[in-house]
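Next comes just one chain, in structure tokens: the form predicted alone.
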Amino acid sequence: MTRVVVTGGSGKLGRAVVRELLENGYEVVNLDRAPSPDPEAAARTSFVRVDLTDYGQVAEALTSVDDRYSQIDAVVHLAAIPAPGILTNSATFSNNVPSSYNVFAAAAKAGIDNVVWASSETVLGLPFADSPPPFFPVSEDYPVRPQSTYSLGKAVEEEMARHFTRWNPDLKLIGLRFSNVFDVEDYAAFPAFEQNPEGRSWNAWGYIDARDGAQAVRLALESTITGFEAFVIAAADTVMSTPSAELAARYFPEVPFTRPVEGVETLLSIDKAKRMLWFSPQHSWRDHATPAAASVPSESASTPTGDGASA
């Protein structure tokens, strides 16, 4: 059985990711500041409180604890301020950063080969609002750009990401850059998305499903990538029941698309997932909402063309 370390596996996606690991045979340790408020997970994980900010204290964490395991085989790193505007600017960043630093390079002294981290679809340029992207959908083939400190600090962890590989050309280091999270339990709110569209329009309307994301962490563990890839992980569809190409063309009207998107389409490209992970979504709030608020009420939008100009 595969022994996985998920920093952060008491959080939202964190949660998911461990009943996923769980469900698929491994065994799954949780360093977390706070136990998980999942009963069934808890009662089939190891929990260690651990700093992650401390390296004396992940490096143990990654090697052995008494009592509980001696030895890792991958990490998932979860564990972070999952958005701007919680902390202040430099406290989010001081914490992000150093964390993911931490963990990268203990894994590298533990000789663990196989870790996969939470990156951000912030990294993208988010909000578009304020920066359009260069064309959609919205793939990896551009430059990060990240518009506030937490997203920096992504970058940073995806460049650091990037040297860490070059040093060891034998590890595997997967930065997923998941696009805002949502459980079941939340989409009862989706169809009041409808009434305003451009409170959506900060990531495209994108999102991605817990399950998802979960499943996304999966197939990067179980890649036989090696070296940094980054990856967008999304849902297959938007948060909004208007045509993708109607919504692009109303509030991004000079921003060219790459390719035909149809219907409700995310616009969050996660075509590198699907090719180089076998990623593919399987949930979406439609799934969860009425009839009437999943359907599709306006009419459909052709996909604009020309050289046109958001843990």
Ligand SMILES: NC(=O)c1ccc[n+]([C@@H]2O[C@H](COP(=O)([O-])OP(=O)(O)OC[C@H]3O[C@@H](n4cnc5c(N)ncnc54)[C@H](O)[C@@H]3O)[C@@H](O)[C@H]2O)c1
Second form
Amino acid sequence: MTRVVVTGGSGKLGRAVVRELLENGYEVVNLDRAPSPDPEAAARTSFVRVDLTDYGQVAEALTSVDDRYSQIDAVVHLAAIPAPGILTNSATFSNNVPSSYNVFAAAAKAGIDNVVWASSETVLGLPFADSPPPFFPVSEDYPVRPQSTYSLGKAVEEEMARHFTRWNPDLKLIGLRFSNVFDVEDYAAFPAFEQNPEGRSWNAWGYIDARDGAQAVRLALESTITGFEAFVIAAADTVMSTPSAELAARYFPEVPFTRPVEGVETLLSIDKAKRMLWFSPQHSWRDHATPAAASVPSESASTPTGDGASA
Ligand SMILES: NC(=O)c1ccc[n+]([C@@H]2O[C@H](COP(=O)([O-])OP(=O)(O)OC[C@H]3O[C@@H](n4cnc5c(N)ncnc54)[C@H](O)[C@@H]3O)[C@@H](O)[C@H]2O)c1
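Structure of the form predicted in complex with this ligand, please, following the form predicted alone?
Every component of the complex follows; first up is the chain already shown.
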């Protein structure tokens, strides 16, 4: 059985990843500063309370912790302050970037050459209203352009990953640029987005179901890729019922298309993830939202600068 450390396994995406890995036969160790609120996953997972900004704790936790475990085969690093505006910029940066350095460095030192971590769609230049993308659908094919300190941290992590893998060509460091993560319970708010399309233009109306985010993590772990690769991970559709091309023409008339998009297809290209990871989103908000929810105004599900708060 493969033993995988998941950092941030108690968080929104982490809980879905822990479930996905357990369901697929992995043994999971959750490193987080808080225990998981998911009792079922917690019962089947080792939990070690770790502050990832402390290299010593990370180095120990990636090798062995007393009689709990003695060898780690792979690392999924998700722990972070997950959006701009939750803490001050300096607090966000000084939590997230050192944590990722510590995980990358301690994994390399421990001989763990399979690391997948959460980058973010924000490196594509969110909010797009301030910095329209060079083309639609947006993809990994243009340099990162962080617009917030949170996103700058993710861009720095991607640059660190590039160099860690240059130093060690056997190392795999896959950065998954997740779109805004949603659980099924969040979907009741989606029909209301239709009343204010501009409210979700910041990320070109993208999202990712947490279960599909978890699928992408597992596929990245199982991939034989070596070196650094970044992938946009989004749902196959948008949060809207208006066709994507119509939204783009209305809110981003100057942005050209590199290929046609069909109907409500995502404007965040997942072509690379489909091609290289065999990523295939299985879930859409359309399978869950109720018509009655159409009149419920959304207060919580959007942030103007990216990566909606995950609470
Ligand atoms: N939620 C989104 O919409 C979204 C979008 C794109 C990328 N991401 C990224 O995905 C990852 C997971 O996001 P989430 O929504 O699950 O966040 P979350 O806040 O729900 O979970 C993050 C977890 O990390 C832990 N953590 C944070 N700093 C830590 C530290 N120094 N030491 C130990 N544990 C620490 C927290 O206790 C928490 O359990 C993050 O890296 C985030 O930046 C999230």
